[in-house]
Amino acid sequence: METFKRVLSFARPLGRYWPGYLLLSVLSVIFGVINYGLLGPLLTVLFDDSAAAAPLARPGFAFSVDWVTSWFSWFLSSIIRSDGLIRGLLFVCGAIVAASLVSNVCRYLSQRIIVSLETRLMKNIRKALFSKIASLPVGWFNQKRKGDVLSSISNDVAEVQNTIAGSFHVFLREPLLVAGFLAMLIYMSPKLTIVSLVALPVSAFFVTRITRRLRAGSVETQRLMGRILSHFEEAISGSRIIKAFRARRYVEDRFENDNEKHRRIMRQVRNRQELASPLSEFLGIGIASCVLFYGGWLNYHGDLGMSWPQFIVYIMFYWKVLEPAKTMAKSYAGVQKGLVSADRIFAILDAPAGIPDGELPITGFSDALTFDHVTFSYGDAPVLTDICMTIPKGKTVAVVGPSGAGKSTMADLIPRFYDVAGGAIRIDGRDIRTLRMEELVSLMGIVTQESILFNDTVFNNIAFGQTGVTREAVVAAARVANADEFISALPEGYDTNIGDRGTRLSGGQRQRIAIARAVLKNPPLLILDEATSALDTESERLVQEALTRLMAGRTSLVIAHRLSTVRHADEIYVIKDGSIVEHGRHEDLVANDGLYSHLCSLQAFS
């Protein structure tokens, strides 16, 4: 319950929806209920000539079921002895015409209500899911499957919006057509609406006893189904690979054992969520041939307190009895599994921010970055051990090792992907986690190995994330990064769409459209995370080029294997099992026949 409230707030202000609701649903009940009611005046016109032509007197006034009972079996009884049975039979089947239009089109108006909640409803939650997502930290991603995301991003809405909101008439509408229909089946017969009253929790055990394991069920579904997403995620990703390797035939099988296992969890719930609905209706047939025979063996006795014509409304007043009934059954049976998916939506509504914003503004960088003996570790896993390095304003500082070593982890770090375990990283003496993370960011440009472009232009690729930017300026800073010729040479040039991750360009232009984006934020802080180790020699040259041109006058980190790109560096710093082993200019270091010199011997340079 508390979580389809929580999914209903998302719909605020509520009030801007209910009254009107409330009234024109109202008011559709009342007019069907009159539309049945008509039955019993037609069954008398049609089959009961004399009763229907008896002369009445007229009511008087009362607010009252039989006040209305009465004028309208006056009127129709003053119309058939005015002007004949036809016109009478007229009359009657104009009134309920009339009452089932006023009935539908006050059910339409509500409907349109509970339309505008329900979208309203939808958006808020994907509004507050990616808001969620796009402030979660790095390492929140990490130990998350991409296709578990997916699957609460995309089949957990459509789950949440096909049953719960879905759902919202039929549990708001629902009962008040049983609460209509049923006021009317206890005042046209108190003693065989004892009985069905007795009969119906009947109904209702079994709905629930079956409904019960949906949950369950469910929750392994979306499971699997996130595991589907993940193997669908890795085919298109991976395609390459997989061809390359001849590995077709154990990713299908991988693929289909999780499929295969999600086809009989998903059948065994269906199926009990279909046999809801049957189940409902077979016992509501029972039911109703219990008030049946029961009505027929007070009719034997004299009892039964109704003409046939009546008895024939009451029982139809009873099947709509039914009939919301088993709708509302039948939703509840959805909303089990439509929980299920809205669980998984809070659990990452409800994620720890993780990484606390600080409270002190910083809107410069004026002296140094400073890695006070900075420790960090991937839950037990110690990855960084009292790193201790400073890099002055305007310098250009390095930090190369072998592979794993940490040094990935240390970029990392400064722009608080993750934050330290012990000591500090410091920006003029001042702890980064007290700065206002925004503006921190806000003074760095990053370049990192893997070029994250987007599915869009040239010109919003290297434009973004700021605003009010000229042609002019996005040109310039292509300019800068070497990429003004290849871009100009692009169909629609800079409006050219490059594409999901920037497929349709080789990795020497990512990178420099990547690198296009840094100049434009002409950030005072840079740091480049092996951003060219993956490039071939050509794409190198030219990447490095632009990458000159960007350090020139700023303050820069440089993570890299290749040994050849940052000899000219003014202190490097060598790392190996997360910890420093030693520091200094190219020359020093190459003479000191450490580590460094060992790693320029393997890549033949000196």
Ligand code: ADP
The other form holds:
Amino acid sequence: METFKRVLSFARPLGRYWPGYLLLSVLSVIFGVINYGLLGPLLTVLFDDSAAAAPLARPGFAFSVDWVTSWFSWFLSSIIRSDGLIRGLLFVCGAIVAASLVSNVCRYLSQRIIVSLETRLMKNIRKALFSKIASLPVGWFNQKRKGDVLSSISNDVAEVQNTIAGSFHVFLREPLLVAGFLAMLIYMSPKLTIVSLVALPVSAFFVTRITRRLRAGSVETQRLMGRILSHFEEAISGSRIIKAFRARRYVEDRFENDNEKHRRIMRQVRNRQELASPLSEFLGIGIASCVLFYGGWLNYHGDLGMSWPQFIVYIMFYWKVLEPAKTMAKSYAGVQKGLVSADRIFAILDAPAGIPDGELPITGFSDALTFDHVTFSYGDAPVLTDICMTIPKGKTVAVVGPSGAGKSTMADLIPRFYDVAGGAIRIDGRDIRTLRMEELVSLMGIVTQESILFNDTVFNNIAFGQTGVTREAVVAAARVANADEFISALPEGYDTNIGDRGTRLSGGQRQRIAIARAVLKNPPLLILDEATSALDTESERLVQEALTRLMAGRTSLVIAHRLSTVRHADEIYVIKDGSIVEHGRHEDLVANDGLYSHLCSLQAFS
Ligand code: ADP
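Right, the form predicted alone is done; let's see the coordinates for the form predicted together with the named molecule.
Let us now look at the entire complex, which starts with that chain.
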């Protein structure tokens, strides 16, 4: 129930929907009841001459169903007496059509209100998910399977829409219908109705029994759907590797395994869900037959208390009570599945915000960025131990070491993608955890090995996240980044869309756009994490030129695999297994004959 309420809360403010919806629904139910109520006089007219012939006095007004029916009978019989039976028949049929028209128009209008509530609700859920995902800490996505999140966004949102949001009218309007028809039943024959109502809890018991187990099955199918989507994701983004390693069989088998499991559990869940409707239909007919029998029995003993056309109308009303009851049973089964999806969506929305923001302002720095006895681990095994490093303002500091040593991790700690486990990182002596995160990050320009571009124009990719950027500024930044030339050669220049993740560009071109982005941002501190590692020599030269220009006059932390790119750094830190093993200038380190000079000799460079 909590989850259901929370789903509903996404359509806030609900106040604007209820009054109109309630009014229209009540009208639709009233006219629906009238519609069936008119069948009584119709049958009387058709088959019971004596009733039509009997002269009737106009009934005095009273606020009751009795008055309505007797007024209608009087009106009808006066038409029959003055204009004949056929006219009377025409009148009843016309009245039925009119009542049905009003009832269905009201129903359609009330449905429109529900549709507007539904679409608004789904939009708000997606909006909340997107802004949550955009705000979650970097580390969260490593623990969570991407497929799970994608599955939530596509499947779970759709499931909530189809089941929960789609069931609102069922749970709002159908009870009204049940109440309306039930009131008529009790009015017509309290005795018969009370006896027949005893049967309803029996059918409710069976239906809830089937649906109870639906929830558990749904949790499992949705978990498996997450895995299936992650297989798809891997197959799409890793398509080259799969082909290069002829791993098709392997990935297909892995996929098939989960796919088959999903099929099996899904079959169980769906079978159960499908059982709800036929079962309640069967139980409904069973109950209606009992009523029919009991009514007939009462009639036989002269105890029914109504005419036989009324009894037929009574049975019809009874049938109309069962119909919404069946719809509710079916929707209830669906909602159980939807609630599982809603829970998964809320698990994402409720994920802890992770890294707490600091409070102190920071607009620049004047002295140095320091790692002060920093330790860090992703899980149990320590990744960084007791790192002490100083990056003085205006200097270039390099971090080198074998792969897996922890270099990228060090870079990730500075913009607080992760927080240190021990020690502190300080800017001008202030712990970065005390500073406002947004202002902290705005001091930095980050260029990584895999530059992240978005499916947008070159211009927007360079101006990324900044507002009011002029074309001149973007072009100037692209020039510094050695990118202007190739951008101008693109079919639509700066307005060319670069495709998903910039796939229409070469690695070096993507990197230069990322550098132009950093140039435009003009940050005092630069973090270059293997910015040239993935490039061929020619691209590397162009990118390196761009980087040298970008670094001029700034403070930089350069992480590099190729030592040739860092030999001019003011200070080089060599790390191994998460610890600093030596540091100094290139010449000193070579002279030291330690790990650095060993790495240099491996790369045939000194
Ligand atoms: P380098 O950049 O020097 O190659 P990294 O900083 O990327 O090294 O990784 C250091 C260690 O931390 C490696 O052992 C790596 O397996 C581990 N590691 C890196 N990223 C994660 C992560 N997101 N979750 C868990 N372990 C990680």
